[in-house]
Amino acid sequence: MSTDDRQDQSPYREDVQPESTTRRSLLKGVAGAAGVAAMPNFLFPALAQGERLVPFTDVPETFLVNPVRPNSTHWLDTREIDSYFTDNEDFYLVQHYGQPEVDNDSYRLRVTGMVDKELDLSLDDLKQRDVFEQQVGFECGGNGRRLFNGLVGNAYWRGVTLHRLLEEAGIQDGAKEIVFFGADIQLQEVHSRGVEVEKAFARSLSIEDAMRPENMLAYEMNGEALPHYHGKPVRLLVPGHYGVANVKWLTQIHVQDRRYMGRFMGRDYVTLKKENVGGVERWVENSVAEMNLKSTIVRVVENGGNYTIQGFALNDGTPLESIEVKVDDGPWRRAQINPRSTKYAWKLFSFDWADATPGEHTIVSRVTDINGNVQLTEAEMPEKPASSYWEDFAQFPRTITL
């Protein structure tokens, strides 16, 4: 399946996502065990008696999600988020080269290239190292308003830190990049000349980026062994980066002295936008990497005539100053941010819409970080080709009728 086919699958279809009551119950227990406060406005729980979702008027009645299946993209219906940690079976999925079956017992992870000591590790070898755990939420680089920001998820991950593994191998002088290869492999046409070669999905990081202490190799997700579709048995996690960086079915870490120019670094997941370069307006291409500052409203809840606006924010981990909500042409007003959200988890927010009035309304959120960076409006976004959907992080007005 081509990337274009993968990203442009229509959300307006009749496929229905199966429910998993047992797993949802388990994950809500995991959320409690991880220290997340039981605060209804922040945890997006299942609706209580007397509560109802107020439908957005910008969402077609035919909007549904794809079920999880091979070679398919799965997104969340963000109106129905009902737990702090996303159910393993509902966490978004984007597949590139299929889903390889990797046997846990025979699994090997190799660290090769410009290192003092190459490593060849089994899954048990990894599990015998010091355990590292953290909350990490992220979205696809192609997430945006066309899917109502449904290519997203937040989970509790367990594994080992990447930097200690690299320190054990010893990075040699002159090394510039580290390439992470997955076991998902496919014939790929290169140079648009009809030449096909076998390529693995791969992404790279600079040495500096790879050595960040929060980067990890995860083998558990929300208290369970890493599920098949999410990269069993081991995947890379680069907190603060778009999901494409989190290579699944990880089998090789290669240190080299040159830039890696594979498809998903140099040609795909590349944002083309107009920038001012030394006083000259130029079209610039950048690999999708760190997540941009973004918030979005995902639901409005009514209970006894009282209305609450809820949503989430994501970014590269920079602490936030505020999340604000605006109704129609009114002022920006501060929302409450879940105080238990950690650096790289999504930040859930809630705004009590105390002065809601009957009629049609437009509501929008914006997030500001501690450096004074404010989420851009659509008009402020860098100019991009109309067909480009990478890095859609503009403010997203929603429409609703009370």
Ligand SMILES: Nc1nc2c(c(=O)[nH]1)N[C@H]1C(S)=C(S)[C@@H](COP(=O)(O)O)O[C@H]1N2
Given for the second form:
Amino acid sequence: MSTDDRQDQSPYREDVQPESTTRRSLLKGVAGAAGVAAMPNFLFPALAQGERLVPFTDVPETFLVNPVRPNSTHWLDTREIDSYFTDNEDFYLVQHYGQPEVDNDSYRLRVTGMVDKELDLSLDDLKQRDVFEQQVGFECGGNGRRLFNGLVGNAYWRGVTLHRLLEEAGIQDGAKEIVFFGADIQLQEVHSRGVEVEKAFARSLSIEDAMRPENMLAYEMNGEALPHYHGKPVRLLVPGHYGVANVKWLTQIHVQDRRYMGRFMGRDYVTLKKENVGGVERWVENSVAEMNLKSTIVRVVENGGNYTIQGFALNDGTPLESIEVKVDDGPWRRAQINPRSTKYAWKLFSFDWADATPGEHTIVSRVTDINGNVQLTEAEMPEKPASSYWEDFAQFPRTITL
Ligand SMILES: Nc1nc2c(c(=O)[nH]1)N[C@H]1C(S)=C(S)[C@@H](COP(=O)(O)O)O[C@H]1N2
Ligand SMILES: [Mo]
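If the structure you just shared is the form predicted alone, then what does the corresponding form predicted together with this ligand look like?
Every chain and every other molecule in the complex is listed next, the one we just looked at coming first.
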């Protein structure tokens, strides 16, 4: 079901009429109007005339979406997701050390450490290299049901591949990890002994992970220069990983011969899972990395008495076998998956709830990948309470009254 993103010459095809060959020129004019009516419902169009969102009974009336404000977290009201690509202004925002100003003209990206040739590049230098573009969707490792999974977005990114740049620099023998530093710096208490030092936001990847061909340094998001809040002018994207991997305001890539132990690798965004370690049950801690197999229902739309259940799925890029929906104690039934979703994009799904009956209902989705991994219920993950903050990927039953 996943196609190569690079064959995708028309990133905005979702948002224009199917027969149209024109792209962005039509986007603004058509998206909200005539084009919408003709589109299948799994494209999450804005509500057409006669359609309404059926309110969930599990969303408190006090649930508010934080508007976009400087240095503040922002999430989507997932009931309002109405496009395949999330608008840059709507795409969720998380930044731990605030949003630093980085000037495009004086911007430098340096590649340092255990390389044959250190690099010191301007934004133009980067743009002169081969362009790489793909769809990537991701969620924060801290996304979850308390925000109705709003720390999420899906976008079309342009930039350069990371591995080409690393090959250009030439990684030396003995190198183990690559550290990606952002321009955002804050005083951090490092070892809880009251000592504070200045630290930049940073994350690392093993050499092997860093050389994955899909990793990219993005300078464009949905056809616009990368916006300030999303890491202007350049950010790392590690497709298939939780958002924390995607270092914004990227200024330095450092190759070293040891593990990087900074806060966001070693202390924060660390999951705890009970695992069988060679026959012994042990609690294991890991840095948040690949996204777990997850789906969630985000909205139910009613039109003339017909109900449609819609949601999204995310994972590490493994192709999906199915997304299914269950109503109350009924059987699992297949939802339609948007066929335009590429490997690392989110997968929007839609289920035609033809036999909906008035009353209260519990609806839930689950996703299965081609390797037979199935999204479990919370009860099937007994270790979950201890690790519940990071990686909330259990099935999420929603309640609704028709
Ligand atoms: N430099 C920098 N990059 C960062 C962060 C940060 O605090 N500083 N936050 C990370 C986290 S935790 C997430 S979830 C994503 C959010 O990206 P977005 O704000 O563009 O959605 O950025 C990641 N990259
Ligand atoms: Mo995050």
